[in-house]
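For reference, the chain that follows is the form predicted alone, supplied as structure tokens.
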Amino acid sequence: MLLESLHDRKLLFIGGKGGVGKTTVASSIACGLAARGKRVLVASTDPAHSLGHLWRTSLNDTARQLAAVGNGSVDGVELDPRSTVERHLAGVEATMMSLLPERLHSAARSHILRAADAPGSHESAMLERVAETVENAQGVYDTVLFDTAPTGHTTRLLSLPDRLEGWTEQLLRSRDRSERYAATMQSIVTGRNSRNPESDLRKTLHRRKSRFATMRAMITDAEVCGFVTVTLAERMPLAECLDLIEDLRGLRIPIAGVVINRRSPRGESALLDARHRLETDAIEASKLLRTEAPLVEIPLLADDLTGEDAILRVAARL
């Protein structure tokens, strides 16, 4: 079974394509380890966050409780970049200001400002709250399970761990250089060395160097984290699906399973027993049976999936 797989791994990722039921499989699932007394964090990562539409409740960048579930509790939250880059950005502009000459501080204002839409800022501002939740629910949570966006977005998130870690190392061998520059310039002129290598500005970037590295070494850890990659039996997503396996191979993130969502059922009527027979057409020709990892079949269901009991519904099918 699925869940049996997953159950002891802290750190999930539930992804695929656009539409394909992410969120309903992220969510199930919590439930089915919260049945198992396990105590689940949901995080939305999607920047069309749906997690609060399908509980039926609102959500935003503090968790709080969805569900208790059994022994076992499932809370939700919904990750927001905005918030991390301002955050961000605040304390580099505090730390300018205090650096910089007051004729300068208007200039450094405008800097920032476009720095908060550079590409990639949302991007990196992401994966650090990732990070920052996965660090923060240390002896909190069992399990984190990130309800992630579409394929391309997680791949992209996913790969940024390694790049960022080497990003800040630069940053910090150049912040090295300037501090020694700065200390010898200070000692010929008054004598004295006033180098501070713990400046407020370094330890942000040994804080950030480290969580990083502390997140690329739980992702490609196949006993700490896994990823559940979420279909439909249609050709286009299912060749999504494989192309997202191959990438998340590439990037050693081990793959915990596959979920086939919305299977047409067989003996209801002609036009589903046609549709389950292309579907499996479909599943055949994709070559997907042959992932190593658990495959679970979710049918299609007639049911308006929001909601708990809905929730808990899908959960029993894994």
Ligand SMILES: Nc1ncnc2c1ncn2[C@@H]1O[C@H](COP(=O)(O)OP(=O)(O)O)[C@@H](O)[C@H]1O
Second form
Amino acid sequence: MLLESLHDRKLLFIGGKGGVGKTTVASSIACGLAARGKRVLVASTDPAHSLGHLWRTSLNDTARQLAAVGNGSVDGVELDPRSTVERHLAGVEATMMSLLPERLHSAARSHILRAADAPGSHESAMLERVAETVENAQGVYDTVLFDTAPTGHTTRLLSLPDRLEGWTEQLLRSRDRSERYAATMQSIVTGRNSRNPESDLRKTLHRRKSRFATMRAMITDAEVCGFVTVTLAERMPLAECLDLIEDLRGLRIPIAGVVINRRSPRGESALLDARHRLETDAIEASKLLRTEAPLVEIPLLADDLTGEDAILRVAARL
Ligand SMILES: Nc1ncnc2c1ncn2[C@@H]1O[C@H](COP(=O)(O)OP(=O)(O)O)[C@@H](O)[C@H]1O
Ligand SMILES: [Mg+2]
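Having looked at the form predicted alone, could you now put up the form predicted together with the named molecule?
Let's see the whole complex now, leading with the same chain.
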């Protein structure tokens, strides 16, 4: 039922508290969709990447195939916002150097270095990388599935298209206004520079703005995008899961499913039966059952959940 709800959406986000099973569930959903013939890309945005570890391989910022399942496939990538920041600032630097007299070069360089470390630039670079991944997936993948960072990060990230026109513009505007090079940077950003009105940098900034606008339209369209929340059946994680669902509603991001992971199985032992009852009470006491989205439970499993076979076993339960 969960896979049916996800089947036709191009863009999926898997989110929840740290350690609840987001990476495991994301890869299992990917395999489930691949088994139905989809070409799926799983992209990790959690700085504490564990996608490669789950698949017993190493991944980086370039996508590669993890598995061929049925007529479909699962590729994986661990997004690295640092490389986006560096790539982008290298472009800024080249443009500035061409516009500034040599004596201002070293001051301009240190300005750029500070911009790279400014609060928010990492997060907005990640959003840019997410938007870029979605754009590049067109025609190559049927579904892009983001394995996201713990709750707070993800909702902040997804609200960025609303709040941000682009981190570079902000950084360039807000710092070192008194310096001569700041005026140059300002002119690069606003395009008032007659010497180089269509600079590569300005084109990059425009491309980013249009990416953010596309991204915003996609993440709020229930035919295109769905968010799957993952939680444990315990009071605190359940409360946090409901908060996340509220936040997503506020951002008008469609909820496509709820996964309650590591549910204690019944009939194994008195201990697990007691746990199961406590969990059922916690689920009922929460308002989670009122969420209008498919809800699936995955039992606590005894085996080591790494490698393709283990992931396929979890996928069979979705
Ligand atoms: N249903 C399950 N049964 C047993 N262990 C699980 C289950 N789901 C996840 N795990 C284990 O819990 C740990 C955290 O899972 P992971 O998917 O990495 O969580 P997250 O991505 O949310 O941090 C991993 O060691 C994983 O193998
Ligand atoms: Mg993870």
